[in-house]
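Okay, so here's just one chain, in structure tokens, the form predicted alone.
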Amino acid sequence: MTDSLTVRDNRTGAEYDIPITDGTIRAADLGQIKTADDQPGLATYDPGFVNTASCRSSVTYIDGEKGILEYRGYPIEQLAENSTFLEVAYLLIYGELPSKEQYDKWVHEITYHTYVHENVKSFMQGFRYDAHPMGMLMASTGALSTFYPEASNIADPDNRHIQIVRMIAKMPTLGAWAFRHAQGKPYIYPDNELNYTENFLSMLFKMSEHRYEADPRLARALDVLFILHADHEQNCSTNAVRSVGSSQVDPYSAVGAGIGALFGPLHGGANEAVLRMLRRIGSKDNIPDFIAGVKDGNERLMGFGHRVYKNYDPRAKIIKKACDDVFEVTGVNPLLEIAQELEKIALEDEYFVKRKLYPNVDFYSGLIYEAFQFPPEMFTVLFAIGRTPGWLAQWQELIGDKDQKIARPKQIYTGDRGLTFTPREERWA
């Protein structure tokens, strides 16, 4: 066997071949492995599954080492500058990029499922004034579920499609809501004559005007924003989309438990501590003395380095050309000049281009969604709608694969064993 690993176990002297595929070894191969034949085989032990694969995906290829990101194939770069985010929601979702026929019944789809049932405006209503936006969104997508029952029949393909097209559809709704919600206004229904990301902004700013005309650079801005988030590979809240959903739950929910994982602030709220590190920097002049501080180890440079890119993001090279349509709009924002000066001095630096330390897709979103004037608990709000078709495209990828099971890591136990139980009359004499 040519492609294979072979383990000797220095515990008994056995030797063992194991079929090495797509480089990688099955962790169940390693379960031969034992010392006898009554005890347990070796298992791996991975927190965090930080060398481990749990499934086979053709939605999005990532090579961290060149700064590469691709949606099925297609670089993140000619999307960005090519295409529309639902374009790319069709794409991930299909496998391929639409003819005009498939792109013009897509949008249409989408457009006309952009309302939802009254009743979730009251439910939305019944949260408090100063609820978090990311909550409400979790809350009422989850809650989705019990206004489309069928959607529980995953096997059947057309139900699949109609249940994805809702949420892509209604996902702006809710997200524009629970903003609303917070500032006590009006909610606003969506605009069917406007596109994607208008009818959102509309949703989101519009007053008392018969129709909310964004500015189109404002639009394509954000649009560009939602391509880049639309997926990628195998996250912590992607990864919660396919635990949850292996156990064969309605979409909903299974997106429902993405969102939760993107409210943590390791992974949808990064961008919110860089705008936190750019303010405490204050100016220019003080850059020397952080850089020294994150040296030290008493500051935290926030927006650099990724857990798989070891290059500069793809994704934030993007997004910091399109700071600049965003800005001749609604004005440069003065932290814009400390982080560029930042990134800068950290790409020149020694220290950090060793550690490739590269600025990431949260170093200048922050900076954009701030600019739009949107307060900070409403990055990850932004950040999920424009992850949800890819959480949708991983979901219908884990329905159709014969190797997935139900979600059930391994575990370490640490604790005591045998214990005798002590009645209460002598524990509490």
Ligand code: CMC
Given for the second form:
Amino acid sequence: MTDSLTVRDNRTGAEYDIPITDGTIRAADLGQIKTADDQPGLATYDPGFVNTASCRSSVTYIDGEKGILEYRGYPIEQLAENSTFLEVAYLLIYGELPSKEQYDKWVHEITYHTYVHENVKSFMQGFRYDAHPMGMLMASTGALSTFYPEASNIADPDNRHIQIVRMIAKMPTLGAWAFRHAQGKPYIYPDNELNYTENFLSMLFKMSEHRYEADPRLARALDVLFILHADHEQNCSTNAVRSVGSSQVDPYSAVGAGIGALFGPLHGGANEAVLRMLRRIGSKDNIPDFIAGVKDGNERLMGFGHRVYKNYDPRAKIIKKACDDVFEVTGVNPLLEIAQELEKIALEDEYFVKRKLYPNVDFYSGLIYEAFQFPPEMFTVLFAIGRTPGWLAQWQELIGDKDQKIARPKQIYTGDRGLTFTPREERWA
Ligand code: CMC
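Okay, that's the form predicted alone, but what's the structure of the form predicted in complex with this ligand?
Now the complete complex, all chains and molecules, led by this one.
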């Protein structure tokens, strides 16, 4: 067997041998296929990159058919069970699990970079009272580049490290302040005696008490949710970070772009849609009618189906289990019963089985977030905090990848050519 593809161009009768490496051909190799020397070479048309690899990556592995998700080779189930979010962040960014010394230093560094410049607070206070927290997070993350202008020196690994630490450390501060802003409550400063998620919960919910003590079961559940969201290879927001980062801009600007991509309902917003759907169904008795409506094509079963997973999303299994821990503290969300029954019925129904539609990460996550008393606008902010190490790991990989160039896709031009401009006086006469 030869690892190459023979292409015959029926326009000219010419044949070409194109090497196959790692199950792909290089799109640039198609450029040699031309009808004449002065004609453009053959290109591929792939809106949404549905069958185009944009990079080589060793960060995250997904096998959608089998329902496998691994960070740097470690199965997500083991990480969620045994690791912490900051350890997973180190793993994603530096490629290996930290030694005790490395871990302690990493946690210390992140803990002591949680504060932001006071002027960040002032400009966040300038947002309208009803500003969406994702808009606030996106703007304030991008604005951090103005506080750390040296961040643009992306070629220096030490400089990259400190910006990575800063961003992971400050994201919960910015996210919590965006939350407090909408409630008209004072912004709470970080408490560096607390761990990452405890500190985040304190900045979200502390009032007049001396120290906010989160229930450890809730803090751990949130830590696990962050682990589950930490990376997911070349999704829309990661692609945005890489695409913007390919211009060699600083990482705050690149991650700001990623937050913008995540803001969109097709990416980060499905768990909110699940809650709306469950509320609309209202009781278990209404499920058969709802399922019939889905099968008739009138609506979608939100939180089911995935572009990549054609099996149970491994993150959904872990979240389902985390529901039990959270509801033990907060009391059961009445929508859980409807969700569980809906899942049971759908998994046995031929329509869903035939199309390989299983619960995805969003099916249960909204229920948990609601139990924490987060309003739906905050769900994507939580996603962004969890995804930050993944964005940064992918950005760092991009910077070190000699194959990478500035992202600059081709287009198929469909407009007019060579028109003659008519001055306004003539056109409007
Ligand atoms: N409910 C009912 N039917 C569905 C659903 C669903 N949730 N998802 C897919 N289908 C059907 C679809 O109608 C189509 O049927 P047919 O072949 O008869 O036309 C078939 O399954 C294939 O669907 P598709 O739209 O071609 O699949 P896709 O890969 O383009 O879409 C998806 C993936 C996630 C957008 C889609 O499954 C969906 O809309 N799900 C609901 C929204 C949701 O839960 N989104 C969160 C995704 S996970 C978040 C993340 O990882 O970032």
